[in-house]
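Have a look below at one chain only, the form predicted alone, in structure tokens format.
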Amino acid sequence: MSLPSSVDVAIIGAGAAGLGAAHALRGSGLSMIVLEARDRLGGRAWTVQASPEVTFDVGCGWLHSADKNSFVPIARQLGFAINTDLPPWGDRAFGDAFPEVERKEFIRAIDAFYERLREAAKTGEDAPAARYLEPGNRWNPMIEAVSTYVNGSELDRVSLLDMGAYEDTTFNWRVRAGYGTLIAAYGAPCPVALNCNVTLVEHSGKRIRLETSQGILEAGKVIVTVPTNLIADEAICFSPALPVKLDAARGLPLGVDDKVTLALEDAEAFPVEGHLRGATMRTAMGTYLIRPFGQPCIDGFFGGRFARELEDAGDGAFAAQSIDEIAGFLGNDIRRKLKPLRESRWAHDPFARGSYSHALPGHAGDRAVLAAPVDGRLFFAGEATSPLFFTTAHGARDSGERAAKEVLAAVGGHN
């Protein structure tokens, strides 16, 4: 839709948080618009048709904590099929790269690490989570690798208390048509101006003035849902400045997680939903899912500094690394059966600049700081503001709904 000159509420960002806010404001009688810099809905949720046979979630793919995930009832209401099969992460890895006896040793080691974290968190004193690795444990590099998948960062940059606050109910489901497809469908009824990049929020006057790539917009209230790295980098500026928000955003940087999908020839020879991983004793490693939903492909996942290095290496680096690593697990003959289809590079995406947030040591409280309204006119949402479900799409959606309720309370109080 075209950009109006004035609205009651402007929502910056049409990811899950912005769309959650827009839905919560529908029927309120307030005029609103969602301003989205991209040419599509969903933000870091994005499903593509990587090939005629392969549907690929470039961004989020799992309905984490599905028994408490607000997108589950939304998916059912919209008629999306939900796959409730257990994820393959706990299964024995396909092939001989990670023998069962070693896998059991690793599970014992990582379980003990998480138990030490839980005990340490009870003190209420924050520290880098890396402090609770057992010195000299042979599995420490792989425990670090898991952190890069979960947090987007190695444990030396992750807050112990923040890790402890995350609520994981262990239910992880999927949307067959893609999580990104679901979120785009959820956002379809919302009033959204695409290709509308907001660069300045001027909030010194009676009305808030937004400078965008499509012109000037004035609003009574503004909900900001952009990723923390955009606030920290001042890609979106506030005038007067908001140093408290800037500091909070910098304490909640987006880590790096990326995905790749490879076409797999002769796929019937491989297990559906097979888990492929090696006991490589290093953090710089991928983890792979063979034939998700029975599709003829292998999906790879990378995180942390290694993912950033591969992003910096340019297009095709994730696919090349994946093929080399998979061949190392299964033999060189598989190389001719693999062909690159699609990969993400979220840290290089100008409107994301990373994947999802983690709190730096000492900054677990910054999620609440970032979420707090300013002067009853500026409101903040996004996965980084979720107290329990940060890093997730449903945590983002719920935070948008929370911010919308704060707007309605402010409007009601004003009247």
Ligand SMILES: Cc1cc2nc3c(=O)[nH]c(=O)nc-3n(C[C@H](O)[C@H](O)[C@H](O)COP(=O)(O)OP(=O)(O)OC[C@H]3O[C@@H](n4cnc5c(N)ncnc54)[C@H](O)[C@@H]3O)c2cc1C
Contents of the next structure:
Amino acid sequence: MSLPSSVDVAIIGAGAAGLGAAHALRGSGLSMIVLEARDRLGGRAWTVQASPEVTFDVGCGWLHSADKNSFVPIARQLGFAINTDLPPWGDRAFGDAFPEVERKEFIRAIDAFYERLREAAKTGEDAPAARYLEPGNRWNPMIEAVSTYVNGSELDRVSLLDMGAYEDTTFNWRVRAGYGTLIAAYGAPCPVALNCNVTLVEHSGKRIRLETSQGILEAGKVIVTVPTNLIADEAICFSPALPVKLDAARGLPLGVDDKVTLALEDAEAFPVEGHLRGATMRTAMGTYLIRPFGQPCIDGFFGGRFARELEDAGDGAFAAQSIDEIAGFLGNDIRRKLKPLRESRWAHDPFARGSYSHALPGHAGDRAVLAAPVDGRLFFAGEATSPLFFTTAHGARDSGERAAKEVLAAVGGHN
Ligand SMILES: Cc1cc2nc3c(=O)[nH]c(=O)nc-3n(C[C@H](O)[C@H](O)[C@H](O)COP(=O)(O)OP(=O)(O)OC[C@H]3O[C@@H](n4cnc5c(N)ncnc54)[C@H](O)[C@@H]3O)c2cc1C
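Moving from the form predicted alone, what structure would you give for the form predicted together with the named molecule?
Starting with the chain above, the whole complex follows.
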């Protein structure tokens, strides 16, 4: 839709958070619009058809903490099929690259690490999570690799208290049509102006003035849902400046996580939903899912500094790395069966600049600081503001709903 000149509420960003906010304001009597810089809904939720046989979630894929995930009832209501098979992450890996005895030892080492984190978090004192690695343990590099998948960052830059605050109920489900497809369908009824990049939020006057790539819009209230790195880099500016928000966003940087999908020939010879990884003893490693939903492909996942290096190496680097690593595990014959289909480069995406937020050591409290409203007129949502489900799409959606309720409370009896 085209940009109106004035609304009661402007929502910046049509990701899960912005769409959650828009839904919560529907029927309130307030006029509203969602302003989205991209030409599509969903933000970091994005499903593509990588080939006629392969549906691929470039961003979020798992309905984490599914028993508490607000997208589960939404998916059911919208008629999306949910796959409740649990992920194979802890299972024995396909092939011989990660023998059973080694796997058990690794699981013992990582469980013991998490236990030390839990104990340390009870003191309430923050520290880099890396401090709780056991010195000299041979599994440390691979425990770091898991952190790059979970946090988008190595443990030296991750707050112990923030990691401890995340609520993982261990139920991880999926949407067969793709999480991105679900979130786009959820957003379909909302009023959204696409290709509308907001560069300035001017909030000194009676009405808030937004400068956008489609012109000026005035609003009574604004909900900001853009990723923290865009606030931290001042890709979106506030006038008067909001140094407290800037500091909070800088304390909650987006890490880097990327995905790749490779077409797999002779797929029937490989296990459906098979897990593939090696006892590489390195942090610079991928983790792979063979034939998700039975599709003829292998998906790879990379994180942290290694993912950033591969992004910097240019298009095709994730696929090339995956094929080399998989050939190292399963033998060179597999090379001719694998063909690059699609890969992400989230840190290079101008409207994301990373994957999901983690708190730097000493900054676990920044999530609440970022979430707090300013002057009863500026409201903040997005995965980074979620107290328990940060990093996730449902945490983002719930935060949008929370911000919309704050708007409704602020307008009080006026609607
Ligand atoms: C590789 C990867 C894997 C992931 N896996 C999972 C998973 O399995 N499960 C899970 O729950 N989560 C996962 N996530 C995280 C999840 O995708 C995000 O937490 C969630 O989608 C964030 O929603 P949001 O609304 O906070 O932000 P976004 O989705 O980033 O939405 C913000 C929107 O604001 C727009 N925008 C930015 N700047 C401006 C501007 N100046 N003006 C106008 N619009 C602007 C952006 O284009 C974007 O659409 C993953 C993410 C990645 C990258």
